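The data below hold one chain only, encoded as structure tokens and taken in the form predicted alone.
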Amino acid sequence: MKNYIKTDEWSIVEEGFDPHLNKISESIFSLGNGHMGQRANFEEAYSGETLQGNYVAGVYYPDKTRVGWWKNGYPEYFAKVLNAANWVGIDVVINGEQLDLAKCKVIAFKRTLNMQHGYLERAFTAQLANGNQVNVNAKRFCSIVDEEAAAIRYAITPLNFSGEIKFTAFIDGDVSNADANYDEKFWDHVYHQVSGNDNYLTLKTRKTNFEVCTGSRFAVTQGGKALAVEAKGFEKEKYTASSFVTSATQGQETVVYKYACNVSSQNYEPQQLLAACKSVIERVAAKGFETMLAEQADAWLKKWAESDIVITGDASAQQGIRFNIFQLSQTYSGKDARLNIGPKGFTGEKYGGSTYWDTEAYCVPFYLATAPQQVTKNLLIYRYKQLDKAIENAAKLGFDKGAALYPMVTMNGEECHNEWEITFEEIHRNGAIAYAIFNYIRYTGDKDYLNDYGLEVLIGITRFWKQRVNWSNAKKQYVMLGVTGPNEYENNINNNWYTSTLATWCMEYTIEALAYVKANDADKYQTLLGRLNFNEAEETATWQHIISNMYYGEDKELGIYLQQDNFLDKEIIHVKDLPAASRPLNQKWSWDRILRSCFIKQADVLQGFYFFKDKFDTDTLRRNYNFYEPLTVHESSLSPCIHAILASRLGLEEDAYNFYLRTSRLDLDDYNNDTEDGLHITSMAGTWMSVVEGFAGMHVADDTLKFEPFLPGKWQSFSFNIGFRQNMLNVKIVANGVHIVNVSGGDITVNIFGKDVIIMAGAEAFAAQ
């Protein structure tokens, strides 16, 4: 665990430059706006260890899967988000020597991510080998007002000399991915143009044929006044640049403003890209950096008004939750139903930037409560539009009659995961997608979603479950064989309780959804059944038989559900009794040893208790928590948040708080020693869940928003805003109870500590704990 980030409630601050931490910082200080993003790579040259990353949403490459064997149904490629053209580059040469912090003496260094206003600032003093000392202040942001644009203010001041500085503002498209097979590059050159202070470069991806035009324009001031410079253009394949030389006087600041833009063929015809890029550059350059920055600050303040969590009395916890909310907000805007949320967002290449079940299980609750309803709806429509591909994916594995298996990993609906035990067996992702439909409707009340989109998806998923189970003559029940549950430290197991529970719940919910649509839109119902060749009586009778006769592993003596049939055959050792040298297991143990052990990567049985709160009493939860949590190594970023919520339900306040700290500061403190390859964006939504669903005990039941809160011992109070069914509530938990202010125009009934409370429009209610 690292502890070099300074504690600040609204900023992420790094003081001093340690090159060994640079890749971690490049992740932590990443920027994005839902359309594009980039790691915190330096503007000037850096020859030290770095992971370059600039990304354009939705642009990917189907990299050939590399395996030494092949099985029928195996994905042919692993989709990956592409490192796109580097637009931040400003090369600096001072009196003939290149500015490079890997070769300079760094006298002072400070990097600040201003989360309140949405920008990154870096200030340093460096001494070059020739003895020249300079101060540099670089500020940049990806605009959430002009989502195709970004801007940089790069200021340099000579401290002990006067001389000549050469600046080269460039766009470099000759880039590669760190995880590319055989160092293959994925972009082909299409077009470039250099004209004075403007640079434009259009690239096309191989195979997928996405085209992206990246443009930039620079302007210069010296001593606070505009400076006309004569730029010299330079161009080659996949690279354009404009250079100029200026005299620099000791103590005088020279500022280079760089305006940049990325437009893609997802939103424009290829022949329109250059004109579109130029139009954006013209517009933002006319505004100027300071105006753009002010607009950025205003837009972020509006975002924070919707989504902020305010914690008093614990600055570290406050910083952690705001960092997580900030990264979520700049990763996904919800404006485009073709886009989804990669586990690393715009901060790294790992996991390919693809869609996982993380979105439905972890991100949906955050966006439901903190964003307009359409944002979450677009996440669901993303899956609806890929239903045909899910049916194709199931067919490749031998399923038929409209059975749908959504992919574990995808960009376009096709499965593209490259590990067989997950591709074929981790099928609980189907259930997470169905649960997200249920969760969306439960929270918003938008039951029409079933008529328009949801029911068709549910039928496809339930048809899959029907074929995936089989009747066991030995047990005289239905069983589900050869699966991998959320605990990926077990593969090819039988009767994973969580997967089986999800499967029958999906069947039950689909039967309910059929009845609802039939009663409320009979014409659409009949049309859908005809198109799907759905025999209502026959199919629902089969589902009901499976529901009534499903096998679930259970140990009645321990009072627990079995994670899988043979779990208790393992040697049961608690994590606390493992030698420290064995952790993390995934880096220290062989895979064979892990698979045979009792150790659990993340919530598995307990994931089911999180989803289905109202199905199990507290004693049952307690027995299962007390058995499984001590065996859990939490080596998935998705694990601590679920345990924080369940610990909160059980009144285990210390456990809940410790799990919250781990999830909220997972990347800031590099808990798992893997932040350098990108942040854990989807688990950041779990941080929000830990506070709102955990400490505040918020959930929805019987169409009512309910709260069962407690205040962590180290906090004086915490508060947040919640959007619920066109209402906005401000919730504040204090030592003796909870205050809820209804800032909406209508009355609302909420349930606090088990009692219904009517809160009039504009009024406040208080409930004592």
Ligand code: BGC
Contents of the next structure:
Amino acid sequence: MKNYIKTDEWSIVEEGFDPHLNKISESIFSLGNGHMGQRANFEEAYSGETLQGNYVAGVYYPDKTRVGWWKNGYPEYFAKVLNAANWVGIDVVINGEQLDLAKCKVIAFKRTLNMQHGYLERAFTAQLANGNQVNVNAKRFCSIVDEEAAAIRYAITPLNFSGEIKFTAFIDGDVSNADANYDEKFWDHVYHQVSGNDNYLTLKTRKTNFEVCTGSRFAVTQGGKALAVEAKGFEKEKYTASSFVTSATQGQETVVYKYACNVSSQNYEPQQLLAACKSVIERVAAKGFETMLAEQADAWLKKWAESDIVITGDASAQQGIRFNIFQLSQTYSGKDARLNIGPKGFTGEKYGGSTYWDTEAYCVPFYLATAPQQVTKNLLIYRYKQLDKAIENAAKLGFDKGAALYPMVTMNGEECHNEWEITFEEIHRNGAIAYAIFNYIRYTGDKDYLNDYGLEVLIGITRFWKQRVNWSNAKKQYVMLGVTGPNEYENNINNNWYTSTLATWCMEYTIEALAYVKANDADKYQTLLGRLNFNEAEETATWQHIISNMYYGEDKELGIYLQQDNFLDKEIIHVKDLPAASRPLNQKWSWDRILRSCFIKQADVLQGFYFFKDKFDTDTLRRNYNFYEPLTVHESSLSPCIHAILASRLGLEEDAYNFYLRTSRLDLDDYNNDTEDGLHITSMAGTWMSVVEGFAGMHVADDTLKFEPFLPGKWQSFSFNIGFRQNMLNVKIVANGVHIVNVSGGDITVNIFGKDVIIMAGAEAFAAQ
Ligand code: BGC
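Same protein, different condition: the form predicted alone was shown, now please give the form predicted together with beta-D-glucopyranose.
In what comes next, the whole complex appears, and the chain from above leads the way.
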């Protein structure tokens, strides 16, 4: 755990330069706009430890799978988000010596991520070996207004000398992925062009043939006035640069503005890329940096108006939650249904930037409440478009008749994960995809989603479950064998309660969805049934039989559901009784020991209690929580938030708050010593869930938004904005109750502490605790 980030409610601030922390900071201070993103690498040269990272959404490489023992059904490749051309580079040479913070004396250093207005700023004073001292102030952002564009303002002031400064603004495409399986490079050079202050470089990915054209233009001012410079171009394979030399006077600021752009063949024909890139550069350079930045600030303020959580009385918690919301908003804008949310977003390579069940189980609730409806709909459509591939995936494993198994990890719908216990067995992800459809419709009321997309996905998923269970003659019930639940610290178990519960729920929900579409769009229903070769009477009868005869492990004496058949054969030890030196288990224990132990990586049975709140009474939840929580090591960042929500439901306020703390500052404080690899973007949505679904107890039932809040002891109040159907609400929880302002939309009925309250448009309601 680290503690070097300064507390500030709207900014992330690092003061002083510690090279050992640089890779962590590069992750924390990452920028993104949904279309592209990058780690907070320096503009000028840096020979110290760094992980270079620039990413373009949706551009990936199928890196050939590397495993010890190949098993039939394994995917051929693991899709990697690609480290793309570095466009931030501005090399600075002062009186013949390169500015490089690894080689200078750093006199002062401050890095700030301004979350309110969406930009990164770095200010430092450095002394070079030649004795020259300079002040540098570098500001940059990925525009959320012009999503293909980004801009940098790089200002340098000589402090104790007048002399010559050479600037080289470059685009470097000779980059590689640190996590490449075979140390291969993934890009080929296609084209480059340098003219004056403009640079263009087009690269093409090997195998997948994505083309990305990266462009940049720079402009210079000195002492506040535009400076015409004679730039010298330089190009080589995968690299283009423009340099110029200027004489700088002591105390006078020279500013290099660099406008950059990334366009990809996902959105343009390859032959149009250069023209498209040039036109973006023309447009943003004509606007100028300050206008772009002002537009950026306005756009971010609008985003915050939809999604902010304000906490009073706890600045560190405030900073934590805003950081989580900021990074989520930087990762996914929801404008393009071909894109999704990688667990590391644009902040690192690990997890390949691919899509996991994290999206449906954790991110969907966040985007539902804080972004326009279409944003979540696009996440669902992403899976709809990959349904054919999910059917192919299932077929590879021996399933047929339209059964769909969505992949555990994917970029384009094909499975990328290549550990049998996860690829073949961690099938609960299929249920999370169905659950997200239900969740979306429950929240938005958009039932017609079923007609257009949802039902087809649900049928594919349910057909899979039907084939995945089998009748047990011994039990005279259906069982599900050879499963890995969300708890990856047990594999090949039988009757994982969570997966079985999810499977039969999918069947029930698909039957409900069939009835809805049949009643509401009979033509579409008939066409779909014909296309899917769906025998309604026969298939639904089998599903009903499974629903009524499914086996769920239970221990009546303890009053708990069994995570799997043999769970109680394990030696039950509580995590608190483990020696500190054993943690984290996945680094300290052999895998064999972990598998045989009772320790749970992340919410498993309890994940089911989270999803199906209304199916279980509080006493059943309490018994299961009291049994499983003490065994959970939370070695997945997705775990504490579920526990925070359930602890809130049980009135365990202090526990809920402690779980919240573990998620909200996980990356800022580098809890797990892994922030340098990138941020835990998807679990950031869990932080939001902890506050809104946990502390505020928000949920939807019977088409009504309900709140059962409490105020964590350390806080004076907390408030958040929520979009629900046509309304925008501001909800504020204070010590003695809840204020809700109906900011826009029509009148709305909400349920607070179990009572319905009508709030007129524009009015405020208060409910006392
Ligand atoms: C978790 C998975 C999760 C993945 C990506 C793993 O550690 O166990 O549930 O999908 O990380 O976040």
